[in-house]
Amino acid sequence: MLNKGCTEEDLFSFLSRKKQEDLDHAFILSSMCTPPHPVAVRAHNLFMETNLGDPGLFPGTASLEKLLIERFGTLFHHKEAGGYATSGGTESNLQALRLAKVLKHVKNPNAVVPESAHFSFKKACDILCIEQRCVPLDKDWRMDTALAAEQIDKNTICLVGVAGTTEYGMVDPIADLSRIALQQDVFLHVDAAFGGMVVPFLPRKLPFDFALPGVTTIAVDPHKMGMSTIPAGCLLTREPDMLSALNIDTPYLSVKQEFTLAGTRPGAPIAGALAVLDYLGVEGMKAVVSGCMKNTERLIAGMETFGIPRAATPDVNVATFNCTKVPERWKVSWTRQCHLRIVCMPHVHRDQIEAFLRDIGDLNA
């Protein structure tokens, strides 16, 4: 810390220069992440101070927060879906399995997860002292259910299936999982952090949501496809007083329990997040999906063209390839089988696409 304070002008002039070392956002095509929608923003810099870590001083935003939940609750098919706004998938996965965990009071939890599910899943095995059993993958990379159903035991608290998967963008067969959830009798949550802005606008219908009986909860984070500003994510549950559960005392602030993971949480994405689902509405999200599926079908027919092919037809805007190399400018990731890996988000424009695809006809010509 400085002994003695800069001037505004040095201040600014220093986070400027900082700004401008960051990756520019014409040649991320590796983040599921995306330049906010200006009504995010403008929403987002109108609840700057907020803080729903103590709601009853900000009963305004508290309201935004359960009409999110509402939205999304609605939007799959459960309007009466209680939940809260989370940091994000990390935040609402680990709140899952806590949920879980508690609701089956057995000495040795296992959950159990498609190798496919993200990190954050042993992020909250390790901190909640969970087994967690990995499946493999079918040919399509989809979680195998048949080889789900068989790992599951009396110590089972969670089964895991994704709606978007983070490496192939895939919906694993969550039809099959919610009927082995309910036959079995355990905890169903479904991680929709990218795929739960994408499959309700497609065309085709990938079921996935509480339309299933067998789905307890689902994490989506309006962050991502949904374009608000970070961070902005949401975990939503079947029953509306489920998370109760959670409940610990907090007798010095304006409400006496919360369920929540994280102590003070900002008002200010939850805003920018309502913002862009009442702004654009189902057609204007239905229009962005499309987009974004466009340009990846685009992305996938260029590449074999050139004699690349893809390593797996996607059900989202995830597009991965049988490709050792790219153009460095580009900034893109690699999955664990070592296939590249590009996102289309609504930051890449077609005119992108089809700059990719020239340097890599001049990079394999």
Ligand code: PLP
Given for the second form:
Amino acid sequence: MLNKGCTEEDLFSFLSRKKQEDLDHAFILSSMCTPPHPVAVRAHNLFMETNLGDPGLFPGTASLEKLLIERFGTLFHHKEAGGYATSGGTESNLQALRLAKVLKHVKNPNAVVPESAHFSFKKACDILCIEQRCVPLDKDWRMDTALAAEQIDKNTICLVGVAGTTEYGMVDPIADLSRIALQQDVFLHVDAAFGGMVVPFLPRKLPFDFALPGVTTIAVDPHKMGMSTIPAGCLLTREPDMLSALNIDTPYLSVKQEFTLAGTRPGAPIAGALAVLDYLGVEGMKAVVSGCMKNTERLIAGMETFGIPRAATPDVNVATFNCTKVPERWKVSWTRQCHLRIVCMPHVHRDQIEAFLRDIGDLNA
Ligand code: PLP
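Alright, leaving the form predicted on its own aside, put up the form predicted together with this ligand.
Whole complex next, starting from this chain.
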């Protein structure tokens, strides 16, 4: 720490220089986050100092969190769903497994997850001492449900399906998983961290939510396709009061117990997340998602004209290719199977897709 503070001018010129070292979003094609919507920024700034670690001090902000959960419950066909705002998909997935572990009371618990599951499940299983059983995918990069059913035994506490996989943008056959979960009496957690803000707005209906009776919990991240400020995730539970199973006593706070993972929790991104949902509404979100899907389709079609085939036909806006080289100025990513991966987020406009395709054309000329 500096012994004597610096001037505000020096401080902010230093911070601005550091900010300039960050990459320009115009070239970021690999991220599942996107610059926040202006209404999210405005709402975030209004609630900057709020702390939902002590909700009794911020009853207005706490009521926004309730509203956010109610909005997602309604969107996911279960208005009465319980839940809370997390820091993102990692925390939601961890808390979902923690809930399954506490409520299922099994000595050596295991969770059955698809090979495509996000690495947060590995962290969660490590922390919670749960055995992670990985299920292979079918030829379309979706969880093989027959193999999933085979992996379940008396120690299985939770089956996991993904709605919008991180690498290939696929939605697992959640309706089949729901049937299996009910038959075998295990929880079904749906990781819709990415797809939860895409699938409900697609013209094609892909069942993944509480309309399926076997779905116990759902993770959805407003800080991804919900265009909120970071960090904003949500964990939803079918039973409104389910999370109270995780309650621990909290002396010296305005509430006597809490079930959240974090203590101090920012209210600002919750206000940001709710602001975007209410400002855009279903129609606005459909327009955003439709734009992202059209760009994904255009990218796939364009790449194929250069003889670069798709690796998958995605359900959501993640495009993957059998391609080994990309011009350097673009920030792309690569899957574990070494496929080129591009996420067509709201900041990836049509102009960028066309510029990227031109560069790919030049590289392959
Ligand atoms: N689940 C899925 C499907 C994801 O794609 C991601 C991140 O990309 C996560 C969970 C983890 O989310 P976070 O990085 O917000 O913790």
